[in-house]
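Just one chain is shown here, as structure tokens, and it is the form predicted on its own.
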Amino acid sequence: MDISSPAAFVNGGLLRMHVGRKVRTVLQVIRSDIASVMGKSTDGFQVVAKGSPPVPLTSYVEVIGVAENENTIRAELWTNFGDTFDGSNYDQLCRLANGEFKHLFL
């Protein structure tokens, strides 16, 4: 495990603040071609995803690279996380990574 470059656990009103950095979200998919994913994140905004995503590509993927943007991430990393997935504890998980308990995850 590389802890060299820690990802920031991030949901789309998140991202914003990590700018630049390196970041992991899940993202429910809209839409995707060769060169990115269109997805919903966890807390409802559209972020896109930049890069080729894995074949085939499940509703539900992590992305993990660096923040581009406010709602762009250039990705380095795919995982199909599968048709189903609880985006409400994984956006929970996000905001107690950047807050209270921030410590604890960089």
Given for the second form:
Amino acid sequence: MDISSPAAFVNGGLLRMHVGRKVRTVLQVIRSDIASVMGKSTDGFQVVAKGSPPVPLTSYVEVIGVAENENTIRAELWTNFGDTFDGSNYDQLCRLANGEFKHLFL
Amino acid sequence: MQANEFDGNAAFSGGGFMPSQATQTALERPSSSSKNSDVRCLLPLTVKQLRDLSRGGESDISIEGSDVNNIVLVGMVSKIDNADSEYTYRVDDGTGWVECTKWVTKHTDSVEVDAILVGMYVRVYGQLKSIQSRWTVHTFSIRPISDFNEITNHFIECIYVHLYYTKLKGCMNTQPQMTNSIGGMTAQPQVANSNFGVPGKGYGDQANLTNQYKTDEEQIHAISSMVLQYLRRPACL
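Could you give the coordinates for the form predicted in complex with the partner chain, as opposed to the form predicted on its own above?
Once more the chain from above appears, this time first in line as the rest of the complex follows.
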């Protein structure tokens, strides 16, 4: 992970708060091609991750990169998170990590 | 009287994260005995929390008022250096990075380190050390993560343990002297960060509470009252 700055935990709704900054999120893959992945965030929003996804891609993938706008991430790092990832737990973590406990993360 | 024997049940009753009641009374001894093996906890931390650590005494490291010794980290390996039998991993958990050093002395150690590659998510158990004013982790164990729900779980545990140390202990430490009446106190002061970096006061109060009560029945009643009062406070959690 070549992170020069911390990456905030985000879901679809929180992405807009970090436009231009490094973020990390987990997407449920809907569609993928050679240059991008269209996925569903843990809170149900559609997010596009641009870049070169790994092959093969599992159902859930973690994307770390820079948020270009409120529904697009320019991905730098991809990690397959398997097929049995708990999205609702991750979603709660994103809310906590951007809310009351932000000081533990950023 | 203070308990001098190691009480295994009490030491581990907090699940390893938090010191239990018995170990908390032991902590009111002078700081030189804080390295006593029966009061060590294993704390899950983010690297950001590591970087925010404050020093309590000469070689004491404290976070949120409690001594930090052994920690758990979960992050991605971004760099590996190895020189002879010393492996250094740069572990980045998204909140920062820290170097974790593992010494390979046995065959089982080398099996463990051979499994770690750059780009892998790992769980690190180790001891915090400060070398040339930089934090490093002297690693006992570094293992790849196969179920990525562990990542979510680790960070949620970090939040929980942080909450435990700041709010729950703060609530208990701001209680006035215990009486036998339940619900006798209404207006309570703000508890957030009330005991930051002042562990001695909190543990002293704990000892006073338990020494007040002679019989088991009174002690149980006092503890029940404390729990009830804590649950009635909307400011807590």
